[in-house]
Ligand SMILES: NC(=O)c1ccc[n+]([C@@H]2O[C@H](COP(=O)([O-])OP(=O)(O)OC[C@H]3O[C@@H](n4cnc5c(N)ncnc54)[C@H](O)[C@@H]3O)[C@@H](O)[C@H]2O)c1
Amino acid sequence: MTDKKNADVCIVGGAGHVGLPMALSFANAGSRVQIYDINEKTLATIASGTMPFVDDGAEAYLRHALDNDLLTLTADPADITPTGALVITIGTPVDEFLNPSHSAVKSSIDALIPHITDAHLIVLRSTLYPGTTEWLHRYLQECGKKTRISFCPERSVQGRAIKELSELPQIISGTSDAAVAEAMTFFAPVVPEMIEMAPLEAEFVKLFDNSYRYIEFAIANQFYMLADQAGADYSKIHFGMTHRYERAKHMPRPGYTAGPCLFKDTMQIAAFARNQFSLGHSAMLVNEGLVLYMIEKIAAEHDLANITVGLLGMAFKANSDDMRASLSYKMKKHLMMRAKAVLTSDPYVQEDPNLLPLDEVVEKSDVLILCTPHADYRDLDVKGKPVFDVWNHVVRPTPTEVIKGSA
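Take the sequence just shown and give its structure alone, in the form predicted on its own.
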């Protein structure tokens, strides 16, 4: 692909967590893929054959794409291929007032309009506020464009995007029959199944899925705090609730619930519901409040002003390097106002210059908080230091400690 414009698909924002796994999946299926992204440092990392973040199996896919000349990278919008699919991975964020910020989508589209042609199929990939797909269709028509518009949301767990793209049903929607047909043809080589629906329905699928998970985790966190306040061991309660009991087997464990999607998407539903989505707001208060609950729990047992607290894990989820919207940083921010010192460590995160080696954090800390249950911390030798572990990951009961008197 010496000619950068000789591509079957251009992925806008393609160096990110949504775009890059998709780009590599299509390249692996034989498509000529172009990544357009303004982050030139990350583009250089990708061009060197190195993944800029963790995603299972991605390194081999990237090597294949580069070795077979199926991937080109550009930071110049003038290079965007004039035909084929134009995948846009910019979604709708929420602002400081927890309202959706439409300007992010509009500004990205405005920057692309000079390069959008009537030969493009535009595929919107990230979370959108309800009605955004139809709005974009009207907006581009007003700008004189006859481009087909589709919303086909990504639905993968961060870190397993390549694997799950080939396993999960793909939601397909479009603002016309032609857009739907083109989107189905586009995704057919890489997905196992497609489900067609209207754009508004597809937008709700993405938002409702993430809101449901956020509320699920809030229930677990609320239960944990109730049991803990009563002096009960919630890890044993959870085991009793779920062990060989089908109706509760999917009950999640408690933990710090955050990341780039769950909180944001729940707040978008709340805004759409004119702030009448009481379950969503309650979930936010519980999940965000767990951090403060744990700080008060520690303060009840230790003089925070005279101790050093070590935080283990700064990524928002286990075995990931993604620290976007991680509650570990909320924990750090609040503790820095109360503790003598706060030390942090994470075996995966690369972008935080304040991280220290794990051994140093354990050695220098008076109290440890397990913020992220990385596999590296399982059965960690904490040198006798108190560990506040809501995940029950470092020190956990064995089944024989829970199931007493069973055959």
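Please give the corresponding structure for the form predicted together with the ligand, as opposed to the form predicted on its own shown earlier.
There are no partners or other molecules in what follows, just the one chain.
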């Protein structure tokens, strides 16, 4: 596709974790896709045929898109294709006071306004603070734009966005019937099923989905800390609670609950609820507090000031290279104030210059903390070092031993 302006869809923020898998999925379905992103370095990586992060199946899709001339990349908003879908996938953070950062959304939109035409369908794909879709509708109308606006949230799990786009029902909303109809036509080739609702309802779906998960993990983490503090083996308790007991079978195990979405989306609801979302705030205290609990647990058994602590896994979740909002870094920050030294390792993370080879961290550390349950650590030889492993990934329980009697 030599003419940059000749695409069926332009993905704004298309070099990111949401935008790029979506761009590749549409290209794979035969659409001509344009990526517009301000990160020129990542655009160059993509243009060279290399994925800038891990997403299941993405490398082959990227090769297919480039080989078949279905993908163009630009950092210049003046290149934005003047018709078709304009999909917005930029980050929507909370600020340092845990309020939604409206200015981040508005300034990104302001930069796009000169290039938005009445022939565009705007598809908001980022997670949005409730009311943002209707706000954008009013704002663009004030700017004299008649563009149709839809909000169709991304709900996939990090690292499986391509796969899940074709598996998950797509929530569709719009500020007019025409916007809804166009959004449905746009998504039909790549999603299995669509659910229509009002923009505010769709905004809540995405935020409630993430908050629900965040609170679920907090329940597991709270139970773990309660039981562990009382000297009980939580892995046995969890097994007892869930084994052939349907009503509790989805109870998660404890672990460091982090990443770029769950925390900040829970805080978006808290801000929307005028800081009266006590369940969400409690979940935040529990999930963030688990790190500090583990440090106190280690301090109770070891003279922290005189030992080197090794952290295994700096990505926010297993088998991922994504270190955004990872609790491993909170662990590191606190330990650096208490321990003699802190060494870190991760087989996937690329962007942290302080990482050391795994063998070296195991060798030089007096105590290890399993921060991220990467598959690579499953059969790790820890050379007899004590491992603090809330995940039970390296230090594995044998719960079947507690089953007595016949099946």
